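One chain follows as C-alpha cells, the form predicted on its own.
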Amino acid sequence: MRMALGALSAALITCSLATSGAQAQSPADGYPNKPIRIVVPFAPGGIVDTSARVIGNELSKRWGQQVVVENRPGGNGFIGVMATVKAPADGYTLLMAHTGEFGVNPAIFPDVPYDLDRDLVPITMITEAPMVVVVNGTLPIKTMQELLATAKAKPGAVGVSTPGTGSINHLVLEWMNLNTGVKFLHVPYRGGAPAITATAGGEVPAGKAALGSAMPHIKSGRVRVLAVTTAERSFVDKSWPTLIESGIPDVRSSIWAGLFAPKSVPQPIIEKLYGEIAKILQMPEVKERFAAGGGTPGGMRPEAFAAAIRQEAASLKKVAVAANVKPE
C-alpha cells in the first residue's frame, strides 16, 4: 500500500510540474527569433512610411532582429491591407496603415475586401496630425466665422482644394457643409502637394490640407490657418483654434498611422509588441521625429484605438451617405 501511495504521489508530482511547465510557456517567450516584415501600403514617403521606418527602426535595435518595411501600393490601399491579412498569424507580418483604409475606404467603397473586426488587429496608433483649415494669405479672412460667412452669402462659391474626392480632406469638409448648413465648392486635386499649392498660390482661396503639407505655406505667409480639424490644438500654435470652438459642432479628426497585425496572432505577441512600442513613442528622438511633421505620438492600448477607429468609420461613414460621395 505504502509503494502505491508513493507511486501515486510521484505521479501527481511529475503531472503537477509539467502543468506548471506548460503554463509557462507563451507563445511570446520566443518572439521574435526571425526578421518581421512591416507591410505599408503605400509608396516610399508620407506618414504611413515614416511611422514604418522609425518604429521598425527601434524594434531592431531592442531585439536584435531585423525589421523589414515592405511598400505595397495601390488599390486604394487594398493590396498592402490584403497581402497583411493573408499572411500567417504569427507576428511576423504587420500592416502599418492609417485613416483611409479604415475610416474612409468603408465610408466611400461599397465593397472593401477587408473588414477590421473580422481580419486584423489593431496593435496601437502611432502618430497623429490635425488637419488645418486654410485661406490665401493675401486673403481678408481672418478667421473661421469669416469664412462661413463668406460662404453662406455665396453659396457653392467658396472654393476649398483636397487632395482628390474621397479623401479624409474631402469627407471633413462635407461634414462641415452638413453640420454648418454652409455649401463650400470643393476642389478635388490629384494628391495633397498640388491642393495647398493651389490655395497658396490663388488658384483657389481655401484649403484643407494636412499641417505637414501645409507648414512650408504656413511659415512662409501664402496661406493662414483658421482652424485645425482635431478635438484639442496643435502644439504647433496654440492660437490655432479647433473647428468645434469655431462654431462649427462634432467636426473632429485627424490623419493617423497605426500598427495593425493579422486577426489572430496570439495575444501575448500582440501584448510584448504592444508594450515595446508605447515606450519607443515616448522617446525623445522619436516624439521630434514626429512632431517635425505636426504630428504626435499615439500609445493608445489596442482595445482603445480599435474603439477609436470604430468611433470614426462610423461617424464617415453618415458623411459619406449624406453628401453621396462616390469614389473617383
Contents of the next structure:
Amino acid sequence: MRMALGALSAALITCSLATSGAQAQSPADGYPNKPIRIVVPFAPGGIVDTSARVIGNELSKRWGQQVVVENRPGGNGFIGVMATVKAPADGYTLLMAHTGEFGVNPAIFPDVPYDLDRDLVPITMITEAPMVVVVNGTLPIKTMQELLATAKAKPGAVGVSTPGTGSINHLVLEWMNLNTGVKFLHVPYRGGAPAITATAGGEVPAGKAALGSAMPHIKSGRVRVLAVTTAERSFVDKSWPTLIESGIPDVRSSIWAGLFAPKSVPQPIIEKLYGEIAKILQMPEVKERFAAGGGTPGGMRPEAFAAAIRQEAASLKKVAVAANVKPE
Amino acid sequence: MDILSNLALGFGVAVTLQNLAYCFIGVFLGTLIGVLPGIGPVATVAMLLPLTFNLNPATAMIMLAGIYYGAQYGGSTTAILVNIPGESSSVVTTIDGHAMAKQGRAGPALGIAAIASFVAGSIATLVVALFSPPLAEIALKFQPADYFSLMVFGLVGAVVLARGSIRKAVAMVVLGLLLGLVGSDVNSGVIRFTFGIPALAEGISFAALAMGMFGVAEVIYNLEQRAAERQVVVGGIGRVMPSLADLRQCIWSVARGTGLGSLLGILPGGGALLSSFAAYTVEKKVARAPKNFGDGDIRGVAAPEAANNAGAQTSFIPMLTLGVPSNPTMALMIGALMIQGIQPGPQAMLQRPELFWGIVASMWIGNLFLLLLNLPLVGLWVRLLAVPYRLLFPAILMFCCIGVYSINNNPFDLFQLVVFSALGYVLLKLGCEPAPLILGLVLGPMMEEYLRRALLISLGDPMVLITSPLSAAFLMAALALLVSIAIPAIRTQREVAMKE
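Having seen the form predicted on its own, could you now give me the structure of the form predicted together with the partner chain?
Next comes the full complex, and the chain you just saw is listed first.
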C-alpha cells in the first residue's frame, strides 16, 4: 500500500513539474482569489486553534488573501468536521483538526458521521507534541518503573488524571494498563488544565497530560515528568525517557494538529496549499511558536500523513475495544 | 517596597498611549456587550481573540481583561432594566434590581451597581496585587470534597433567593438539577438524555435557558398586558444618582460583597459563579430589615454587584499565577496568551513581570474608565426604557437570538431558546422564580462531578466529606442555613394553623 502511494506521489510530482513547465491551465492558478476559511472544531486557544491561526496568518501574508479562522466547538468535534465536509470542495473551506477527530473518535464512537477516506483529504500535519506521564512533585516516585511498582502493589488505587473519558490521554493510559498488566485508577476531568492542576495540587498522585499544558507545572517543580509518550525523546528535555524505554512495550502516541480539505478539492489546490505550508513550517518564528508548547513542526506529504493517521486509528481502535472505552 | 517598584513597572506598561487606548476599547466593548442581552464576554473574547494575534501580549491581555470585567458592569444594566441576566453572575441582580426599575427607581439601581462595582473592583485589584501567590496556594489546596460541600452550601442558599413560597423555590432548584443531568457523564462518558442530538452532549445551553426564562418569557408576559400598562418604568424616570441615605445603607453590603467575591473568585471551578449568589444570601440573612429583599431593596443590588466584580478581578489570580482558568472566559484568555507563545503560570509571572503587573495596573485604570463611562450613561440607559415597547421588544428578541447563536454558532441553540422561553412563561404564570432553577442547573453538574471525583479518589469512602476540615465547615454552614430557613417557615405555618 505504502509503495503504491509512494509511486503515486512520485507520479504526481513529475506531473506537476511537467505542467508548471508547460504553463497549462490548472485549478490552482487563480487560487486563492477570495478569503479562505479554516474551521476549528474547538473554542479559541489550544494547539488546534493556535495551529490554524499561525498558518492562516502566514498564508494570508504570502497570498494577499484573508484567512479566517472559524471556531465551531462542540459535539466531540463532529459539528466542526461536518461543517467542513458539507462545505463546497473548492479549497476555500479547510479544517484544522487533531488526534481526537481522526484517531480517537473512530476508535470509541459506534457511529461517527464522517469518514476520513470517504469525506476528507489530509493536507499535512502542522505540529505534533508529546504527552507526558507526570507525578506530583512532592512524591518520592522518580521513575516510571517506580510508578508501575507502586501501582502493582495497590491495584486500581493509584490515580492518574486525564482531560476526560475517551480523550487520547485516557486511551494511552488504558494502553499502558493493557501492555503492563498494571491497573491504574483513571480520574477524568473536564479539560487539560483542571486535570494537570489536580496532579500539581496533589489531589491525584499522577497524571497523563499534553506536554504544553504540563509545562508551567513542570518548570515550577509541582509535577515531575517520568516519561514522554512519543517514540522519540522530546527536545524539551532529553533526559526524559520514552514509555518504550521505560519498559512499556509498543505504547507510543502524540497529540498532533493537521490541516484537511473536503474530499473532492482539486489535487493542484491541495499541492499548492501543501507546498506553501511546508515552507511556512520551516520558518524559525513558526517553529518557535510550536516549541513553546513542546511541539515540533509537521510538514509530511499528504499521503504520508494519511497513512500515519490510519495506522494510529487502528492501534487506538484495538486499545478502545480491549479496554472497553466508551465515548464522552 | 517590592510591591511599589512592581506597581511602578505595571503603571509604566499600562499608561502608555497604546495600552490606555486598548484598555478603554476593552472596557467600552465590555460595557456594550454587557448591556446587549445575550452577547456575553465569552462570545466577545472569542470573537476578538484573533485580533490580538498581532498585538503585544500585555496590550492583548489588557484589552481582553477589560472586556471581561467591563461586561460585569454592563451586565447589571440589562438585568435591572429588562430583567435579562447576560451572565450567570447577574442573575441575582435581576431580583431586586428589576423590582427597583419597576418602581421607577432604575436610576439609583444602575447608579449603585456602578458605584458598588467600582469600589469592589478597586479593592479586589489591590488583593490581586498584594496576595496573588499565597491565594493561589489556597486555591490549589481545595479538594473535590471541599468543592462539593461548597456547592451544597450554594444550593441551600438558592432557596433563600426566592421571594415567595419556599416550596416553589425548592421545586425550582430540583428542576434545575434535573435539567443539569442532560449531557455526558464525566466519569463513565455515558450520554444522558440527549435523544441523539450531538449539541446536547455538552449539556443544556446556559445562555439559551437564561435568555429564554428571563428575557423572552418576560417579553411574552409584558405583551399580554394592555398597551397602557406595558410601560416598563412606572411613573417617569426618577433621579439617577442614589441618594446619600441609599449610599449609607449600602456601605456594609458593598464591603461584605467585596470580601465574599474576592474570596470565592480565586477558586477555579465555580467559585466566581457563586459569589453573587452567596453575597445576596448573606445580605438577606445579616442585613437589618431584610423583608424588603425581593421587592426592590437597594442592598440586594449593591452586594451581588460588588461580589461579582470583586470575583471577576480575583479570578485572574489562578489564571496568572498558576495558569488555571477559573471560568470559560479565563480559559479563552489563557488561549490568547498561548497563541502569543506564552504559557501562563508561575514562570510567566517571574519571567514577564511587566505582563502581570501591567494587567494589574490596567485594572485600576479600567475600573476608573468604567465608572466615568457608566455614571453619565445611566441617564441614557434609563431613557431607553421610555422607548415604546413595540420597538423595544423586537430589539430584545433579536439580541437574545444573536447572543445565543454566537456562542457556538449552532442553530440548535435557538431551538433551546424557544423551548425555554415557553417553559419560562409557564413558570412565570405559576409564580415560580427562575433564579433558583438557574443555580440548580449551573451547580448541579459541578456538584455531581466533584462528588463523584471525591469518591473515586477516596475509593468509595464517603467519610472524605467530613474528614476534610474545609468540606466539613461548608456542610455545617449549609446545615445552619437550612435550619435558619426552615424554622421561620415552620413557625409561620404553625401561626397560620393556630389562627384557624
